[in-house]
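First comes one chain, alone, set out as structure tokens in the form predicted alone.
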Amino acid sequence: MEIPISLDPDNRQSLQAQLHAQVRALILGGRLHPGTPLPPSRALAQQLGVSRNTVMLAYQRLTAEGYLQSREALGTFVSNELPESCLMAMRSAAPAAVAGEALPTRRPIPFQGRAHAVAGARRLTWDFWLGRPDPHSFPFKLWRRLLNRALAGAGTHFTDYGDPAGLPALRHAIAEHLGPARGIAVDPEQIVVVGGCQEGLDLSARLLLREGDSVAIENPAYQGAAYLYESYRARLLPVNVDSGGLRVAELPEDGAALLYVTPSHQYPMGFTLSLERRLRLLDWAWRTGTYIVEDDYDSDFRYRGSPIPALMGLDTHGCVIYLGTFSKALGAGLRLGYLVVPRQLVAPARTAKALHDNGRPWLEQAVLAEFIASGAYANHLRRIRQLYVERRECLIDCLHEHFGAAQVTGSEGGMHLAWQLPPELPRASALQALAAEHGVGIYTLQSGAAHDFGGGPWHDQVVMLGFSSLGVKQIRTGIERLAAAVAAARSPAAPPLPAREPSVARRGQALRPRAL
């Protein structure tokens, strides 16, 4: 380890005194923390071009003053307990180090944006968070085998730059998957591997948006998209949704720079855009010169009827940019997704991706490519679809059992339901707070990573319930506790619920999904 020290032979101070002062300043400034090892005297002397004796004498002085400790056979370290005089010096030096006080006026930071909601640090015992896969469903054993195989054949992959658009084998595997799964006939060259949906949204925005451009977007919409386009200083044009999905008739007549839409499982309400509206939407996009960003975030999960082909599969004019992710089927920690762009955007997209990060890490791409190509991904999807069907049905049954004719949307697919609250229940924000007091996590549009532009019927009347990461017993217990909390709030004389049920929580955490 080298430390940032520079000695001046022409200085009036001796080299030893300069070395002493600079090491002491590094300690006082917090750049050398307690317990940090210092370079051996011989190595530091060679680094500075001085005699070893100069370094040893400086170390001895610092040790005598309590700044350093010498440990036999181990070396020299910054003291774990600094002397009182050192602590006083650090306190007296702190005010001068306050950032920006002594600096000239800075220009305003150009970026302006809001962070969208993601799974928070507060983990409730019965947490119906959205879009989180079952933690026990990840194929650890197979993934480990594929990982070891990739490492064994790594060659120069760890030392060479790869294709910025993504590993060719992975892009080929994705193209082969999209044909039968989503009805998209695509060349691997049209695919750009990205770090999940959010990076894909950012990359497409970078290609298409300038400040002041208009963006048509669903209302309500995915918060991460709305806030992203807002950060580009775009002019957002909300278009309401209903049970048939986006209300195509309300799209602006003169088009927009782009339209963001979630047609397979509208986020957050879960509606599916009808085939008739899909065709009208594509006609509008071609007529107005608008690009459509199709976010197909959880289309792998369809439980009723045949899936409607993706917009890109129906597009004959190159209007659609398709966005997919592996965060929902495998896990967000993998940080892998993909864009499929029309042919005229292939070169700009590759360039933008290269300028952004030169491509995703090789190892994860290599493992995922083999996982898909081997058929393991298709088997994995079949297994977890069955698992999620059982959990979805359990959630709907529990809502009906405890709250009567509960009106839910989005049950045909996806990983969450939107529950439209009846008039007799508290509003969504109040119900969320009440549930949290009893260890149950349910989510309003805002807290569930959705954005309501207003003007629609959903504000504070809908709660969102994810079912994919909870076992059947956990779902039953969570809804039972929610119902009991509502009943207790209506009848203050009733005995209060315990804030937690440790035994149930432990069983829920240990619960593993039943093999189906």
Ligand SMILES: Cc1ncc(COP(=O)(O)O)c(C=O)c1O
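Positions refer to the first chain, counted from 1. Only the largest set of C-alpha atoms that superpose within 1.5 Å between the two forms is called the rigid core. Model, not experiment: these values are computed from the prediction. What changes on going to the form predicted together with this ligand:
- Once you line up the core between the two forms, the Cα of residue 76 ends up 2 Å or more from where it was.
- In this overlay on the rigid core, residue 462 has a C-alpha that sits less than 2 Å away from its partner position between the two forms.
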Contents of the next structure:
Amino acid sequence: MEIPISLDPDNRQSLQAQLHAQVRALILGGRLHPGTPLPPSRALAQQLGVSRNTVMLAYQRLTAEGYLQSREALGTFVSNELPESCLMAMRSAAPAAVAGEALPTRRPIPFQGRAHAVAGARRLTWDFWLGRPDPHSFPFKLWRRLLNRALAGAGTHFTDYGDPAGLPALRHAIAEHLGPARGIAVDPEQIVVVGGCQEGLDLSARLLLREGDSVAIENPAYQGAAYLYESYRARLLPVNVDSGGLRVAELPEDGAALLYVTPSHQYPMGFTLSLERRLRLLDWAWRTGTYIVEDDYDSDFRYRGSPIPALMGLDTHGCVIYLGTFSKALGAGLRLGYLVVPRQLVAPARTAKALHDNGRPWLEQAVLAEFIASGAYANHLRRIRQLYVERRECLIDCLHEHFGAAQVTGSEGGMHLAWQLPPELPRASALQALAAEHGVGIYTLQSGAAHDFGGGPWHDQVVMLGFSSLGVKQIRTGIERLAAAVAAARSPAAPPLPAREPSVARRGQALRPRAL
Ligand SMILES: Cc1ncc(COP(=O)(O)O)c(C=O)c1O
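Can I have the other form now, the form predicted together with this ligand, not the form predicted alone?
After this comes the whole thing, all chains and molecules, with the earlier chain placed first.
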């Protein structure tokens, strides 16, 4: 271990005195903690280019003063218990370190971002959290084998920088997957491997946004996107969605710097953008010079109807940036996803990625590349699709059984559905609180990582339910408990449930989008 000390031979103080003072300052400043081992005198002498005697004498003095302790055969350590005199010196040496006091010389932090609901300790027993893959389905055995194989052939991959745009083998495997799966014919050069869609959103914002630029965005929208663009100080122009997806007719006539959409399975409502609207949207983007950011986060899961090709697969003018992720099919802990950019953005995207982090870690990329190329990914997808189909059906059946003709949207694909609450049930936020009291996690738009800009008919009327991480038994019990909780709250002895407010649309307010 090296410690940050530099001695000046031209200083009036002896080398030994300088060394003593600097080690003491490191201890008093809290940079060398009690119990920390100091370098052996020979090593420190070598590091500093001084005689070993100089170091030994400085150590002896610090030991005598109580700053250091020497332990037989183990070496020299910062004292576990600093004497009172040292502690007093410490307090007077660090007056600014009082908890909670900002340093007066610090500049304000220019970043302004809101935290969005990604993770956290969800401890509810029947938790319908969103977009979480089945934790038992991660292919651990095969992953371990591929990991070991990759390690055995690592060569210089750990010591060299890789391609900032991602491991070529992985980009190739992704390109091969995207053709049949999403109808996108792409050159691996157009792919940038990123740490999930979230980094892809950030990278595309870096490429396209200047402060004050306008960003058209679905209403309601994925919080991770809305808050990200807001943090870039963009002007957000919410565009409502309906059962056909984004209402393309409401897009601003003069375009925007970019448009964010989730066409396969609108987040949070789960609608699919119709083919007719896709074509009109592409036309609008081309006419107005707007880039479309297509977030295709959970399109691997389609249960009914044939999948509509991704917008990027239909785009002939290079207007679309496509975001894909492995968070849903494999797991969010991998932090791997990709950005597919039109040709004119290949060089800027690669540069922006290099400036950001010089690329993702090699090992996980290598394993994933082999996982896809070997066909294991396709098999894995087949397996979990089957599992999720059963869970989705079970959830819909349970909702119908306990709540009558439950109106759900988004069940054709993805890993969650949106339940539009009937008028006899309380508001979504009240229902969420009631469910939580009974160990059941259900989510309003806002707590489910969505942002409602207002003006639409959904406000506090929609509950989101993820079904992918719960077994059918848990789903059944969860919905049974929810129904029992509602019934108990309705019983004459129970305090009244909060009354349901009419939705904004029903109150007849203008459907005028409001910026964040
Ligand atoms: C719509 C949407 N986009 C992007 C993401 C982020 O995914 P990633 O883990 O790839 O950053 C999520 C996560 O749930 C999501 O729901």
